[in-house]
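Consider the single chain below, provided in structure tokens and representing the form predicted alone.
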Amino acid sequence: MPEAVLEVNDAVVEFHVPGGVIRAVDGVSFQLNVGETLAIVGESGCGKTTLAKAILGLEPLKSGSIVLRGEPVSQNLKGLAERVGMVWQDPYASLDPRWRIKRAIEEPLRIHHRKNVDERLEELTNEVGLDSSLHNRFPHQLSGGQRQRVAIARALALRPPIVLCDEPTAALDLSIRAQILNLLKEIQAKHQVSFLYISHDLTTVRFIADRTIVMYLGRIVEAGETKQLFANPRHPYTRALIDSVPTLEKIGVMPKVLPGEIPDPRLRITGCRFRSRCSNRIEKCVTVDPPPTSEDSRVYFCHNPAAKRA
């Protein structure tokens, strides 16, 4: 059995807003294994970033639990930085513009009173492909790719077993994206670190992730091995996402737009929450919440799944 480094059990996160309550994360459960990359995908508003904040202890859970290496997040926020590293979407916004690169990378080491800080600094910068001559520069003096390498070095400083990546390549040029993704793979192979990779860019997900979770309106609608999920998506929402990915064969062809509207998240939804946009909906979808269906190495939540591809 794979060893779990992160376990999310029936996690619920709610926000009180004018006119009601939004359940941004609604009963999400999964586990991340040692040395694995698990991607969480879905359009804006699906709850993936809120889930990431809950894992970091930045959003309290209404119910459920999040366990890191056998210890609930809610019981030990002080030691969380040693268990989870974080790489944010915008490398310029995530670095203090007044700090030199050396200070940005060293900060976690000094806060946690680690020894041999200078030696560890050299090790980290070499590992992420930065020259030591950049130590005394400010973030604005680096390229976007260099800044993201600094952010990765800082995330790895305390050797956490998990690194959470929230759209880590979204603000980078295409050529730089490939370099950063290859760097993450090299780091994982060397240190067996686990990555929780949050993105709406399915092209990068297909390249880097071992398993993928698809979320819609706060819930998981499909999850499984990335290769299988992309080759034969079973949930209609997963298929719509994958079909919208641009390829050479689709040049000049606009992707199909999902019909209908996203329901008001403040309303309590009965039945399938995707039914208002689903061309596969049947009468049962209106009243009955889809139970999980296991198939091969994946699970999906749908009464009338998309047909298997040949």
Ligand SMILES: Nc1ncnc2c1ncn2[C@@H]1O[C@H](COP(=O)(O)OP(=O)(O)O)[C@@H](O)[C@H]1O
Second form
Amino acid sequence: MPEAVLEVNDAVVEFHVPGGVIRAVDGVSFQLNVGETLAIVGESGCGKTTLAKAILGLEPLKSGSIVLRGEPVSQNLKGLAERVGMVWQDPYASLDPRWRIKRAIEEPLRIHHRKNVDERLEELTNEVGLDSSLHNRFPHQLSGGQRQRVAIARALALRPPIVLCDEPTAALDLSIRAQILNLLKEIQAKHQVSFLYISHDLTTVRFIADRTIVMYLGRIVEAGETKQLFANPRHPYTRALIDSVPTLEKIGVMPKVLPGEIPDPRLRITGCRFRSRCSNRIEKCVTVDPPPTSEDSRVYFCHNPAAKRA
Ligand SMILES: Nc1ncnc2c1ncn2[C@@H]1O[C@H](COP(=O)(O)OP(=O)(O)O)[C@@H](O)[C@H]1O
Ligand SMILES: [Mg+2]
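What would the structure be for the form predicted together with the named molecule, given that what you showed me was the form predicted alone?
First the chain shown before, then all remaining chains and molecules of the complex.
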């Protein structure tokens, strides 16, 4: 059995909003293993960031549990930064504009009274491929890619076993995106860190993730090994997402766009939540919430899955 660093068990997060309640995370369970990259994908609004915040203890769970290295998150917020590093989408927003780069990278070390701060600063700077001559600059004096490298150095500062990345390359140019993904891979190979990689961009997910979880309206609809999932998506939603990615072979062909809108998240939907947009819909989907079906390395929640690809 692979060793889990993070276990999410039937987690539920709700928001009370005018006109009702949004169950942004609705009974999500998975585990993140030592040294692996697990991606969470889905369209905007499916609950990815809320899940990330719950893992960081920033959103309380209504029910369920999140266990980091054997310890429930809600009970130990203080030591959390030592256990989870965080890289957000926009490094410009996550770095203090008034702080020089040196201070941004050093700060977690100082807060946690770590020794040999200067040494560690050099080490981290090298590790993320930055030059120490940049230490005295301010964030606005760096490029987008350099800023994201600073954010990664900060996230790694305390050597957490888990790094949570929420759309880490979404704000970057394509060429820079690849560099950042390669950097994450290098760091993982070196330190056996586990990445929880949140993204709506399937191209980067396919490149970086060992396993992938697909979410729709707060729920997992399919999960499995990335290779298998991309080669043979079984949930109609996964298939639609994958088919809508423009690939080299498909350039010149209009990508299929997923039809319809995501339903109002305040609605309590009976049966399958994806049914309003699903071309495989059958009668049962209206009334019965699909149970999990296991197949090879994956699980999906669907009454009438897409046909297997050869
Ligand atoms: N603080 C909040 N208050 C009310 N609703 C929220 C809040 N944060 C997120 N939501 C709602 O929860 C759902 C999931 O949002 P989010 O986790 O940001 O999705 P994603 O990161 O996948 O785009 C959305 O319907 C969103 O509008
Ligand atoms: Mg988000």
